[in-house]
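Take a look at this single chain in structure tokens; it is the form predicted on its own.
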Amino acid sequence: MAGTNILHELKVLIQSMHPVVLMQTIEEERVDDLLRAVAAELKLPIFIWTVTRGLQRVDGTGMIHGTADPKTLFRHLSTLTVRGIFHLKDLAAHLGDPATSRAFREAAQAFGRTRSTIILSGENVTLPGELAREAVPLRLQLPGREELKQTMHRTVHALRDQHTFEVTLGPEGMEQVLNALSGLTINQARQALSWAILSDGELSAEDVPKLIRRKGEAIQDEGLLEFYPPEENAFELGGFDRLKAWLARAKMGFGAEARALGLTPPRGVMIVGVQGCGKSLAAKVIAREWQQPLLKLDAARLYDKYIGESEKNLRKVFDVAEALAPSVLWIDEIEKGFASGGDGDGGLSKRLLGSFLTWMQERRAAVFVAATANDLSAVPPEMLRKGRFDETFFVDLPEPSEREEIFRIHLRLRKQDAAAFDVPALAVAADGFSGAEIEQAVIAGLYKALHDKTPLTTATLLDEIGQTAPLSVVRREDIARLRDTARGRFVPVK
């Protein structure tokens, strides 16, 4: 059955005499069972439309003739009088046609005389100007728990018919396997279910991280979206100090302290700063730290050369961030994505950021947004009000200490004893690189190493530093004038 919020939306618009509702979704078979518990409750019938079939009762009383028509089908609907639910599947490719159009939009006038209401789905249902004046939109968002929990128990009844399996699911196996399946469409659960349990006879705890490994492939696959779990979340951070602090205290936002008080889960925050030096980096981090798993959303992906498209593909964003909350959504490059002047591109920026920042202020769900920026000249203003974002960080060249960390983290994530080299002289010699330059400095010199078949030594890293013209060098007045504009009106993150 699916979610208790969404039957009762469509249980009143269908109350109160709406003739046409549309539900943009690719999950066919879950409107179908959404429309199965509503007629029941409301003791009407339900008639399924496909152009392969026809008109037909769900009951099994057979496709009523000539109504594989769209045209024929409308004037059928126009004469009756039974009141019912009418789910017509594969009518958006028809709409285009003057005469379907107007044979449509007559059957949803004799529908409001009726009660009758008419359910349009699919992915991308388009009514021209005066039809969808005539029909009310419903969002069916991704399944939450009730319904992947009453998948994961239908999926598993259906496979013991013909396999033998073992379910070794204790309570806290169940959250964790309800957890690994969120975000997903509940096709997508039950695939994945069945391959877990098919995979080595059983269905455990043990088979969680292979449902994340799934459930980040299918959302991938979108083309949206780069999925982190948790657990295979090891990015490290050096320096950052007052950002760590502000994300320890941060953190207490989720727990059940805060929402006794009143309080809400954190917003998010917004980073910018100098190219490298590590504002991506602190978006995995915040991840980590919160163990949440983490999606990362390119913002030029939303774009889409079909009208329309742009505006679902944000929204698919949402919903997915949404299904995984609690959640961390990193935008990088949030300004190559959303503006707030021109026109160059017919408004669809503006309609983006418009749609973006409303989310921002309405959203329910535990969903933190960890905004990255270069430009600060690109991000438009109502961004950094106060109020979008909890905080505004401004990330700077990294100092000494700080290179001197991010020198051992690189040499130790590369195998190398950062107690044979003399940290302190490499960061010295590094003055002005950011910690991208000081991992292709370490990278650089480790290709050298392995060229001459000899140990990497200090020697080596302080030659490729001195080869190397950083950012702070080539752009020098860039990087002054961000810091300028930086100075008293971003918290630095150190």
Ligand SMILES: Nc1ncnc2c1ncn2[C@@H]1O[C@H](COP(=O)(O)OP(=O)(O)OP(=O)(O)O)[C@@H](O)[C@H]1O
The other form holds:
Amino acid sequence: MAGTNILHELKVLIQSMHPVVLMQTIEEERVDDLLRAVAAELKLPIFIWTVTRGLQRVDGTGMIHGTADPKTLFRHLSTLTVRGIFHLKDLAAHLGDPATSRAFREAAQAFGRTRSTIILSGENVTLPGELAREAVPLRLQLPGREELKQTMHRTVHALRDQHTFEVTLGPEGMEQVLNALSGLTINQARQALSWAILSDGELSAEDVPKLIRRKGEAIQDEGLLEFYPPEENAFELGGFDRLKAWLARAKMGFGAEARALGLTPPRGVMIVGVQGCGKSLAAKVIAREWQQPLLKLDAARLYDKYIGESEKNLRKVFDVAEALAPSVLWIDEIEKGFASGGDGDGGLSKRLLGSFLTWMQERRAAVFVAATANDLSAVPPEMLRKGRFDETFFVDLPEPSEREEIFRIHLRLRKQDAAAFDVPALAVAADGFSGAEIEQAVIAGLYKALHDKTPLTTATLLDEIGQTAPLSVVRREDIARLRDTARGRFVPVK
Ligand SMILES: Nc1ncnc2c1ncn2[C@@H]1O[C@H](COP(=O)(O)OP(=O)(O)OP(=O)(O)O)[C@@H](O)[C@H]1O
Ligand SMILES: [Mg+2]
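Would you mind generating the form predicted in complex with the named molecule now that we have the form predicted on its own?
What follows is the entire complex, opening with the chain shown before.
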């Protein structure tokens, strides 16, 4: 059964005489469950319409002849005197026809009098303008814990009929399975769980990471988000002391003590600054520090025409992030997805910005937004206004001590003993280098050493460094401009 909130919302809509409710979802079964619960509470009959069967009672009796044709359906509905809930499935495709759409409006008006309600469900339902005004949208969020728990029990139960398998998980393990399933639709959760059980004939602790990976794939398949489960997040960030201190403090906001004091969890940070200096890495490290799942939204991809409707996609992104809460939503290159100026795209980017800001303001789930931006001048000023993000950080080129730390991280990541190198000398030589350039120097040095069949040495690295013209030299003016704009307005990360 669906969450209690939505149940309440739908009940109120029906009671307050809304003739048409539009539920955008592919999860038809959940709508069925939800309607059954609401109808039971309100003591109303449910009728279901599909294009194959026409209109019939929910129990399959009393099929009404001829109603498979949408126009006949609506004519029939307009004459009804019985009060009820009418769930019309896959109807949207037929509403483009003017006569059908007219008949629909008349039925809606009649329902205003009889106090019946039409529920329209389906994915990507777009109503013609005049109908859109009659319909109230109701969002079916991704399933909550209670619903997933039931799905889990039902799935295990149903599989028992046909298969033998063992469940070797205690209550705590079951909680972990539940965590692993959150963020999925009921259908996806059912499939993932069945797969986990049937692939090795048991549901055990080993299935938890498998389920998490599977969830990542399911989320990625939608095309917009990348998913990094906390278990796999091992990113290391050198420097950024202030940001790190901020994170340690902000983490308190997720705890019970903070809640008892009426404090709300942190909401987000914006990280702007010089290319290759670890902005993206910082976003990953936030999730790692807090041990939360990380979702990456590539803001530029919101416009990918192969992915489909941008605004609905953005909604979905919010849904997934909320279902995974507490979670970190990392919006990379945020300036590419949301803009306040320019109507070149028919106002789309403006609308996306509006949806984003509204969600930032209203969201109640603990979704922390980590936004990164390269081009400060393209970031809409609304976004930088106080109160949107908890803090805006500016990332500059690393200082000598930070460069040392970055060298050590990247040497270690490539199985080198950092103590065997003169790291301070490397850091001095790499003056003006970004973190990415330091990493590149280490990689290039390793290639050379491999080629020469010698171990990597400080001298080889110094040589590589000497051959690199860092971006900070090549693009000195750009960086100076960025610093000028940022200085004084934002908190440095160190
Ligand atoms: N402070 C740092 N500590 C460790 N590694 C770093 C640091 N800064 C950069 N790097 C290395 O450089 C790579 C590129 O950094 P990252 O992508 O985070 O930079 P960015 O600021 O997001 O750059 P861009 O503006 O190009 O998006 C990282 O994957 C990491 O390997
Ligand atoms: Mg980046």
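The term rigid core refers to the maximal set of C-alpha atoms that superpose within 1.5 Å between the two forms. Numbering follows the first chain given and starts at 1. Since the structure is predicted, the reported quantities are computational estimates derived from the model, not experimental observations.
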| query | finding |
| --- | --- |
| Rigid-core frame, C-alpha of G223, shift of 2 angstroms or more between these two forms | no |
| C-alpha of D422 moved at least 2 Å between these two forms on rigid core | yes |
| Core fit, then P171 C-alpha moves 2 Å or more between these two forms | yes |
